[in-house]
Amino acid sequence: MTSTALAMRPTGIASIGLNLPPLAMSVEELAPLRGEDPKKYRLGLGCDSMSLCTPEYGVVELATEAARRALDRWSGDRDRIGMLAVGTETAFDMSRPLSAWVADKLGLSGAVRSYEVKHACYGGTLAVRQATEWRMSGAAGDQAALVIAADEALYEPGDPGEPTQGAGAVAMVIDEPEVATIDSVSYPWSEPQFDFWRPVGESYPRVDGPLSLDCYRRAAENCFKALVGTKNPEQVLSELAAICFHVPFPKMVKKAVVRVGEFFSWDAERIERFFLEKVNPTMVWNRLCGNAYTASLWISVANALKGLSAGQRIAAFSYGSGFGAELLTLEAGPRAAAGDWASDIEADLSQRRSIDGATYSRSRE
């Protein structure tokens, strides 16, 4: 086959995997910790709970379980794997890609590219569209690639950000789109900012909250722009059947759709009806598992995709701090009407196991 008649081939996700952490802890556990009304983290926020790492268990195990997971669903061969792409902002090494660690677990070496992303929560995205285009290109021949989000969110005792707390997974092999196609067009936007970020050598992120809150919602009208153009925007977004965010809290979320609604003119009616038909459903396992950074986006994507027929599409909002964001679209594969995917949520969820406030407070010392 030649290298044109590869790049004409459909590209997109095969097969997804999950994962979550073996802990989690309640919001209304740490609001009496913070001297807070538990209403303020639950209500305010949208947060319900805090998935948490172990000494044993943290971004390595989460990458590599979400990994074999993806690859033990997926119909190809593994010596078809020719890129190994981890998007993460929870990184061991300066230098030493934390895809080495994963490759190492699944024993992948050879003629693989492997490699991390860096862009705050923005990273997965990056790796997935880096995988696609690759594809798309007909560079990768026959092969596929493995793309991992993974990461920990975790602030410092007391920091007001603690509250949105998380950890995840999400791995996809993209391949032939039995689950899902990847549009190759997409609608990304960046400014240089400070609003979240983390110096070489510090333990926890800095985070300008206003500022933070004002340039993803600036990045989501201008996504959303990009993608309207001059259509109608009731008959672009319409035809979505769902449209999933990067979830660094349920509330952020609302604002964005907010200010996405007022640039086109909707009144709070009309927008509070978008929201809660067509955004708010995708987030049921970001409010169980918390901020799981370069994993929240595909969380989000991989519950809006479970369920749908053949042909339905979604778009995917993705947001980094610095900032970068990108706006795609996906039309749901064959295999996603089934959602076997799910599975892994559910057994992460009946597995894990709760802690007070005390037992969380020691892992903090």
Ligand code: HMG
The other form holds:
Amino acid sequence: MTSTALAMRPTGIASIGLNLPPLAMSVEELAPLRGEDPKKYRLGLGCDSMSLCTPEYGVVELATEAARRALDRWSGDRDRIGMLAVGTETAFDMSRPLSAWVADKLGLSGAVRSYEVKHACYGGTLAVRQATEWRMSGAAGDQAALVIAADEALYEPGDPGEPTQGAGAVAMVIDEPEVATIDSVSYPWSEPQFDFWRPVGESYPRVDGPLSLDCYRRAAENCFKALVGTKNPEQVLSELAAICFHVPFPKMVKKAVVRVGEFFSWDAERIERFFLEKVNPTMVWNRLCGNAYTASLWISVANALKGLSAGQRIAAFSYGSGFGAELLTLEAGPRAAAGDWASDIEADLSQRRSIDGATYSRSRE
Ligand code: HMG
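The form predicted in complex with this ligand is what I need now, so please give it after the form predicted alone.
In what comes next, the whole complex appears, and the chain from above leads the way.
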């Protein structure tokens, strides 16, 4: 097959695997520890519970297990994996990529381009785009990519971001688009800002909360503006079965939807209907696991794709502090309807252990 023929091949998600860590805590347990009304966390931020890692089960285990699940569901031969790209901001080495730890556990070595991608919560999406464009360019030949977005999001105890914490991983094989085609055209927007950052040597992020909210809203407005272009926004957006967002906490997504709706001159009722129909249902798993940084958007995308008929389309808005954002569009493939990756989340949720506030406090000492 010539490289031109390969370049013309449709590319996208061939399989998905997800993984959540073994512990969780409800936001109701955190509120009294911080002297807050639980309603602030549940209603004000829209959070429900946070996934928590253990010393034995951290970002490497999350990423590896999600990858194993994605590979098990993929019909291709493992020898065809020519790229392993891990998007994360939980890296624990300035040089050695997290992908090396994961490759070690998966037994992946040889003619594989293995690396880590960092851009706050946007890193997973960048890895997906690189893998997709690598295949679309023809440079991949017949090879496929294994892309992982994995993070443990922890704030300093007492930080206002603490109730939004979480953890999780999503792995995707980028190959034939059996689950979803990823459109070649996407809509990026970036601005250099200090909204959320973690200087070298510091354990926790520094956050300018109000600035981060503004940056996220501005990024969403500009990306959706580019998607709609000169067309009718009502028509462009109503054709989408679902619209997924990076979910730092669900109320952030609502704020962004309001901003986008106001930009298109929609009234409050129209915005609310749009949010409830197209956006809110995609965040069911996010509410239960909290912010999983790079994985958050892809947890929402995995949720939205399950059960779709081939040909139905969705959009995915990625945001990473610093800041970089990108709006992608995807089209469901024949394996989306079965949505077999939902069983990963169901199994992990049923097996995870809930801890109380006292246990959590001890774990953060
Ligand atoms: P805060 O300052 O403690 O909260 O932290 P607040 O005082 O702004 O209150 C939050 C909401 O709760 C407000 O609602 C209050 O009215 C409401 P709003 O006005 O926003 O609609 N509230 C109540 N509601 C019901 N009952 C009550 C009650 N009390 C208050 N009793 C903040 C909020 C988001 C700043 C904090 O959680 C934070 O710093 N989070 C981390 C930063 C963040 O997530 N930013 C989002 C955009 S940046 C991003 O997405 C990137 C990121 O994922 C990182 C990356 O890219 O790597 C974070």
